[in-house]
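Single chain ahead, by itself, as structure tokens, in the form predicted alone.
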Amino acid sequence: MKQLKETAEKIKSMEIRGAGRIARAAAAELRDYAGRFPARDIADFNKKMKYAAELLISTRPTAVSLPNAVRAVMRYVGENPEEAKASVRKLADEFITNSENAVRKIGEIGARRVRDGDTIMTHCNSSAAVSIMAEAHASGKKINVIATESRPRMQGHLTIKQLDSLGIETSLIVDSAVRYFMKDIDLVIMGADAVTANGSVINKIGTSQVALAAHEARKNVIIAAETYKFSPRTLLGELVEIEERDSDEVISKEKLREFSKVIVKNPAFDITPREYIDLICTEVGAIPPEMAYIIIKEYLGWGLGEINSNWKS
């Protein structure tokens, strides 16, 4: 229980960040958890596998690979304990393994959209973005990355890092000065916490923002995200949390408390319409935002009649 519970802070506070991140860390807490839990017969395995879910998906609202990735481990099946562990080890390991695999996958599609010599954008950390442009760069185009610096979490720096060991030429950029670079760039690649069923995309604060820049300047948008990042309770109109998180991210509780009358606003995430993307890019290939219905239907498997019936679940 305590390193569940470990896990489940980590996740919460950002120690384990990214929406693959987070989706692989908890299919790999539920099978650890699953495997170190003494259970009397399958009713109190059951029981506490719930629970440990439960904890997990409650951690980060608005990324949906996290509920994705512990409803893909939780269809395991047994008659006994020991059935169920194998079965939820097994689901797990597949899940992570896939999930790794999508990225790799991602950036071979997504290079192919690459030119020599384009100059990209990018905003936050995203795995499947960064992958984009290490198969770019990997396949002899020369590309320069233009990264925001991300507030109040400061995930840019992570990207740049990232850039940097792979031997691209980087430039970081205060998220303020996105309208004033986009005249040079050629291209936006960025990541995704969440598909909506109708092509929007949540992400990092700011991230509208980027897109309604290269909108305005003509310059192409493309996503880059993992088919379990895409949301099946969309279709029937449920809306995405947006994640509000605590005021210290922007500024120290002791500073705060020299005014009398100002709050602070932290939300985590915002939302991009699809009139401003221009590509989604998955695993399984690259798609107008108009497709995502496609995604869920036939890749994750969830239509109507299931989210009818899982949406109280």
Second form
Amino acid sequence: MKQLKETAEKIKSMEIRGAGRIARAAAAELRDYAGRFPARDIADFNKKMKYAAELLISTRPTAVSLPNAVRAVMRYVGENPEEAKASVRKLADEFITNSENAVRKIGEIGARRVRDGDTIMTHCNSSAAVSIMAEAHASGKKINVIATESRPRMQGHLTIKQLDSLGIETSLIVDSAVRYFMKDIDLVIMGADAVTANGSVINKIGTSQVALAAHEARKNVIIAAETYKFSPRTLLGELVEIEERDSDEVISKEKLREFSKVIVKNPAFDITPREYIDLICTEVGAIPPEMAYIIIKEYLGWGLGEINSNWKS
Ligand code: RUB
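Given the form predicted alone above, produce the structure of the same protein in the form predicted in complex with ligand RUB.
Let us now look at the entire complex, which starts with that chain.
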């Protein structure tokens, strides 16, 4: 239980962050947790697994990869705890391997859209987006990247570190300079925490501003997103919840106390309408955002008919 709670806390505090990493960490934790606790019988096992699943899902509300990963592992079967444990282990390992392969495959598919000499703008820190840039660079294309800081948590610093270690020339800019630099770039590549059934993309706050500026300047916007970031529940009309994080990420509590009429608003993500997205690059292909439903149906197995019968926390 201690380790389960520690993993949940690491995801909540963003020590483990990024939609793909969160998903893999949750799958690994369910596997390890199942292996650790003694279960009297299968009913006891199921009860404990359900508790763990719900705890992990509650840590961050926006990344759909998290409930999708948990759902993938919670499909385990077994007549007794031993069988169920083996099934959990298999499903979790499968999810993690597929997820790692998906990021690699997105790199290969997405890199075909990058031309030699391109300048690319990116926002926040997305493993899938970085995978495209890394593959383009590795295949011999000379690219240049403009990376935003991504306030308030400065994930842009992670991006420049990764790109620098790959030998990619990168400029770091403040978020408010996005439109200023838009004229200098050829395309935008960003990640996703969730993709809705109608092809909208939820990603780090500021993503929609970058996409809007790109649209105005007629620059292509590519979103790098594994299939498990697509949200089946948006088919039911559910909205993806936007995480509101603590005010102290923006201003210290002490400083804030100096004001009587000031509150801090700190949404961690925003929604980019599909009109501002040219392509969503998944591990099964590069699709226009209008095709999001096909991914949900074909690759997550959630058609309109069966959607209500699936496991939900
Ligand atoms: C991270 C973020 C990333 C997506 C995709 O937000 O918005 O663009 O999660 O990342 P946070 P990846 O830092 O708040 O988790 O491609 O690595 O899954």
